[in-house]
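As structure tokens, one chain now follows by itself in the form predicted on its own.
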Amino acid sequence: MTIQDTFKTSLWMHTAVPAPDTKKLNINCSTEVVIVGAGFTGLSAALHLSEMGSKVTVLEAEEIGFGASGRNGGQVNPGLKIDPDVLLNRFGAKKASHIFSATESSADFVFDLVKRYNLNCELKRTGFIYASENKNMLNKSRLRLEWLKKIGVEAKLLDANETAERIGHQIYSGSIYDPRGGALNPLSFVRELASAALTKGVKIYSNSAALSLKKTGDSWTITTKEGTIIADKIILCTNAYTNLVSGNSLWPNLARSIIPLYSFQVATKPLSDNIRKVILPGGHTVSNTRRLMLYYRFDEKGRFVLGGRGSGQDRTDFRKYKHLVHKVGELFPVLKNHEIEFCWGGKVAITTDAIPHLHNPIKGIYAGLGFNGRGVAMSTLLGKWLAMAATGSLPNEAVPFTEINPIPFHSFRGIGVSLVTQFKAIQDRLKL
């Protein structure tokens, strides 16, 4: 079984709300905007475009949420993973401040959207713990906390004992507790976004891979196996699955501008109330500051869900999940022999600068991708930014448009990811 096949056997597939009814594109038609990709980004863009009065069609190569949107850990964590001083050095004080404030609003944006459309996706505001295993990383977290306080966020620094009380083990030197974070069922969320978009008049075609994109006069033509669509504008929202169909992205170099990295997840059978009194008793979501990140939480039924690194290549062997199964027992010895009910994986898109990328390479073409493991909240917000860009202009607080720059030696990314992963593991062990 391949990692892509695990979409069907994941925890979320067994617990999500039903998908709305969609069909293949088997006609020739026209619209104002075609969005390629029915994940968080594409469906958020479609929903917001429809609110602005645009006529929108979404093409999905597989089924709604087939990519990272239907496979991720479901943590609704605000902001970017990079340190605020990286934004400062990259964009200068004023622009960095705008981007930081906007991206830190991403979790609130999801909560507001879910409330506005009454989306059924098990969303809860549980609070988010960003935990540091050494003092060097904790010091960087202090800098983030200073920036958060400047924009009025009531986050706070927890010492080692406070962190242990909230998580249930003693391995962390401290953490930031951010009350804005939460969790949801990601496959339910993406399916509900699709349902909301359909009620607004958006057309969604599943199992309709976009095979080619070409300019035809002042418009663009997208061709699928059984139909074509002519549109004024195209928004590409395929993220780590950009080259899923043909091995090449619809737009030159887009697939080569990110690194598709596999992330694996495991989930236990539901735990007893007694065990849950000592493991994440407050129901918080947790992510650590290690370069090779671990993240964990409980689902709606009390399953302990843990995710972490995969590899740079597709794997067919479920023994590749052993490091995560071992980590469950290492973090919480009481779970050492607790049965693992689900194992699954999928691709996330990593950018070389750890910032999501927005592109507008030519009039009428837009793209957004590269969420670096913070996709639930950030990609939903970025979908709105793409909608705004396609109907007028990119908002001032958004990350700016950049050129599509292919990563050198991208064809050797599997080897490169393996080497980088080993190097980052050494850095984590040395507490650098």
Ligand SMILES: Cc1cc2nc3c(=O)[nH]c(=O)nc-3n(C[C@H](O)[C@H](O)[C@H](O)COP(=O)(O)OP(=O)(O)OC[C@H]3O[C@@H](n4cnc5c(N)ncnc54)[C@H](O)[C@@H]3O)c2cc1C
Second form
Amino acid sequence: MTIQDTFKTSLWMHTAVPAPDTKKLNINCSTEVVIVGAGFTGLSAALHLSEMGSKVTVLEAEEIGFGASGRNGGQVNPGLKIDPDVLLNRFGAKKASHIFSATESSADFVFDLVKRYNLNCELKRTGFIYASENKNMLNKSRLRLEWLKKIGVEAKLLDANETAERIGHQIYSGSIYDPRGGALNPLSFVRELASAALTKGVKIYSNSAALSLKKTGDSWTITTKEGTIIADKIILCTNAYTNLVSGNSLWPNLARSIIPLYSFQVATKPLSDNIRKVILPGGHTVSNTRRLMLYYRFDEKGRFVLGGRGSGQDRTDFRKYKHLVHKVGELFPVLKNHEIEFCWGGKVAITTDAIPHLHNPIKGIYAGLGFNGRGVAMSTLLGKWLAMAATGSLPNEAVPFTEINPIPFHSFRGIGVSLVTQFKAIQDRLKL
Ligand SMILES: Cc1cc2nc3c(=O)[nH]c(=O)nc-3n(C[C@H](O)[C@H](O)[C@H](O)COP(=O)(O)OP(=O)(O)OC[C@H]3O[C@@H](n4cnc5c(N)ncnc54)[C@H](O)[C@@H]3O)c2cc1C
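The form predicted in complex with the named molecule is what I want next, because the block you gave corresponds to the form predicted on its own; please supply it.
Expanding to the full complex; the earlier chain stays at the top.
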């Protein structure tokens, strides 16, 4: 963990349920499946594998939820962020519609899982507003709505006035209102997933970074500083934190197949009921359609939580959050001088095609990553797909397994990210 790391200073660290007790791996043992990474993907995979009768061990380099899962905005938004037409062009009508329906089921999947295991994570069906700042983006939203209608989703298009009434300011040209969306406390969710997995017999070791992975006969040996595990199958669920340990991924090119980008968040002190009557009076979550996305919601205690672009690394320095604090006051002038209680950041994993990636590069090795900042629901669902793949029963609807393709010039990604960010900002400004 770097000195600058903000995991401990996040809002969720102050409000989440306690983490279950887990220890460091300091023995040599064997199991059927080892999962690397105790975030939503890894723990969902572990839970579903244990339901299928497999013996599972999870290794986490830091503590449960240390990656994006314990620090995100907690918006349980269904589906992928890309336009459905992109799926159509890439996969053809039949596969695209399967992927669309499956990924759109992700929020309901989380609601069912939370109910089934009675997970204590402040989950609420708040409804989600996908807000467009210009006519071009609103037209794209119209197309998305047509796809949603085809699968029977009762989302609706709101015009500029209806959007303003629901959000509390006038800047949007319109939006999609999707009643399926929700919000939760992400650190509670990931900790509760871990607790559920533990009750099903899954072993979870924290502070136990997987350092190397080697084939030994028909099995795999995974090594940590103080122990080793021999397993038939390994599932890598390390997403944007894939090169957390010594800058290397356990599997060749995995870290180079995604671009890790920082997203930062700020949370105000709890707001009065009077202010809450004018800002998001229905308690909805909001995310805009911009390429450089902005997202906001209320937490359980009425704090306004807003997230957006971060800088090139994690920051505890409050000055690095000024653009977001400014945004809070710009959107809602009534909040201009309202005290900011928390600021923190985390890494999202961007893929070049904006679709999460599933890999099975060789017998016994699986990986799933690249949620492009829309992963609370999607990574939980993908965890189940990984569990199914590892037991040989992947459904047709899942995103296809692909080769691990390193992104060219990945080592220069710092410069690339800055150029791409500037380009996206220009596209947003030009309303493309
Ligand atoms: C600031 C922020 C806001 C976001 N907001 C939203 C939102 O509101 N809604 C939404 O849908 N999505 C959001 N996301 C995206 C979402 O949080 C992620 O897509 C999701 O949490 C990914 O989960 P994961 O389990 O795949 O990865 P992670 O949660 O990142 O877990 C990976 C884990 O792997 C561990 N690890 C890495 N290497 C090793 C190793 N060698 N050995 C052992 N362990 C290792 C890490 O420590 C980490 O805990 C946001 C992300 C961020 C950063």
